[in-house]
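To begin, one chain is listed below as structure tokens, in the form predicted on its own.
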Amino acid sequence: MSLTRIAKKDLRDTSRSRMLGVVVVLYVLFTAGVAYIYTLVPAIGPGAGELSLELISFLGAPIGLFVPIIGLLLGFNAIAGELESGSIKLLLSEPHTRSDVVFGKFVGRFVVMTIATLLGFIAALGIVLTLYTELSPVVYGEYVLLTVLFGGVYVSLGIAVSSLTRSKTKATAGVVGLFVVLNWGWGLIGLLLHRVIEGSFIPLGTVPAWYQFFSQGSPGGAFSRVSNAMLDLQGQAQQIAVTADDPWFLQWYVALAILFIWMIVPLAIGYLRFQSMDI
């Protein structure tokens, strides 16, 4: 199958480049470093609570920042780089369709992201277990899978931006802008909407359901919502508690669906643009 061939080729090419080594090393050092800092916090020390919940809660915010950077770095050059160099013509001269190229590159780079994530969490687990002897493998494993999905979202976004541009420079500018909007601008937009609709910048009293839904509408917000539901904690990003009595659109499974939408829709848009592009 052409898609599989392209995915394998992209994985091999990425493996031969410095990118894979840099991504894996950065991710492992990052998660291991955060895990080590976790063991040094006196309030969290051994016996402070269930290890899985405490550690995952500690990892949540840094991962919410670092994973998007890695995912976008893996994806931004996938199509734009080949368009700029002209090697895309050679690739398409073989029996590959444009859908094979887009989705094959996503699969190949998603595998790289998954490998980096697994190695990072294994390193973190190894460091923490030197001081702790108990761990819920189910909770930890679920969080690892959620992080893999979260990374896949940003690989998809990076490839989508790459498919919309013809040069690495424009693709770089695109992913930087996307990162700023999704990770920092989303909350600001929410506050501005709250000002227009509710009359105040800072949510006071009972937070409107629409604002809670908007807050979990970004990839980071949806990731935080699902992880907080998994850990049975209050929302980290907006400090908003969501209970089973709240509207269905505020439940964790909606946030999980939002993550899948963020992974599928941008990739589809990138494919449609690449399909119509005159190469």
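None of the values given here were measured: they were computed from a predicted structure. Numbering follows the first chain given and starts at 1. The term rigid core refers to the maximal set of C-alpha atoms that superpose within 1.5 Å between the two forms. Compared with the form predicted together with its partner chain:
Superposed on the core, the two forms differ at Y27: its CA moves 2 Å or more between the two forms.
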Given for the second form:
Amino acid sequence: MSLTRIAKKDLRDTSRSRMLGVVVVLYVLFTAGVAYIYTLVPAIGPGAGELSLELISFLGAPIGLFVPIIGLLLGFNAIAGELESGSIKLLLSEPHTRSDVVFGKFVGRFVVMTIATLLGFIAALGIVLTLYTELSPVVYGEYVLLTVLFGGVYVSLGIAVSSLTRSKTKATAGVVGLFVVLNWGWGLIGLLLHRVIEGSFIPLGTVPAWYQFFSQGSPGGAFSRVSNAMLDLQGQAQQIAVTADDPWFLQWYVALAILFIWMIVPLAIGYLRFQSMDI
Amino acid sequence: MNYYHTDKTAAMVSIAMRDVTKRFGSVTALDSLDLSVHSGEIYGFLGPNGAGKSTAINVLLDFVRPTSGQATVLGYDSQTDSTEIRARTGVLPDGYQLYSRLTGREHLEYSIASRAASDDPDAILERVGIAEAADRRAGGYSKGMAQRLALGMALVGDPELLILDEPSTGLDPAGAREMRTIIEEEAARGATVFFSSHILGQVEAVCDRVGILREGSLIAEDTIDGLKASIDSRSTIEVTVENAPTEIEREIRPIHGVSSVELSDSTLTIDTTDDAKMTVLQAIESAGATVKNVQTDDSSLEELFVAYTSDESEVAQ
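Right, the form predicted on its own is done; let's see the coordinates for the form predicted together with its partner chain.
And the full complex, kicking off with our chain again.
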């Protein structure tokens, strides 16, 4: 199948990128480091709750930072880089369609992303398990799956940016800008909107529902919302603002749907752009 | 099943471009290009750099979409049936780059898997002369090695048609000779070969027919001998006119024998066969313009050939 051929070639190609290697090593070290620190802190460590659940909230920090970086790094070059160098002509000299190229590249890079994600989790788990034996495998497994989806979102976003330009430099600028907007800009916009609508920068008293919805509309916000819900569903005493009484659009499944939208829509944009392009 | 294949004339024509125009913004890369390549022939697509050769090839492969007109390759429409075309065509593109992190063998493996072919990568690497570099990453290849590997990728699966864009780019004279040998071998097994070049000498040695492209239109198409013979019977005429209607070139271009028409200020420059000269002058008059002066220059195509041959001597040095 055409898509598999391209995915396989892309997997081989991108997995040999030195830059990617460096970032993945940093990510694994960072994750392992956080896991190690977690075992050192008795108040929140084992004893204060079931081990893996506390660990999960600890792992949120390196994941929230590195998964977007790795995903965008994998995606930004997918189309712009090949157009700039002309290697796309070799790729398409074989009997593949343009959609095979976009989706095959997504699959190949998503596999690399998933391997990197799993390496981080295995490192964290390795450290924790050498010191403790307690574990909630179901929640841990769910969290791994959620992180894999989160990685898919950023690979897809990177490919979308890549399809908007023929220049590697511009694609680089594009993903850096996107990273800043989604990771920091989104919150800032939320605060500004709050100032305009409610009259203050930060919620005083009850948090308005629209503001909460906006906050969990970014990939990172949606990811946090779903991972918090996982802890909540396990009956953990977590301080979570949203309850079952809140409106439906603040529930975890809506946040999960938002994550899927963040993965599907950018990929569709990438496909539509590449489909109509002169190469 | 494609209905084109029931058409017997289509089966004998490997490449057909009909009135293909391609504009990039305000630049016209192809200007109503008509082109036919017969099955089994070696066709040399000749023209100076920037004449539109690569654009024409990119249209055939659906890398770029024409502004107007239609192209068929092996009876398939270039836009709707592009994968069918590329499954039967080996391509050596122009302006490509290899995947620097993949080895030569891995490039070939990609082509072989993509075509579900059964070729042995080592045999192909041997044939194009880079067997010793099989397991080195392509990032370290020289220009000539890259070109050999790309040719190897084009040969995978014994395609019906080979489309080679400036195949001798980056090759030394010995490499260019090997390239010609491979082209001849491919033609001998029955493949149609369509290759572009800006150097007449490379085309002359192997081609059954050549087409000469200039500014996006084919200005001549014949065997080498035929082209040489026609040099003597062609000329460029410069006609000074008054009251020329704005679209006067449109009246003249379709006349049999005319290969190019340009209007600047009040002068029409027309490249035509000698026997069509009178028809051209009559057409100018009947379009409403007044002919004030006619100048003839007999050496147009010859000059063109000189330009190509001088390119060749540069390369030979």
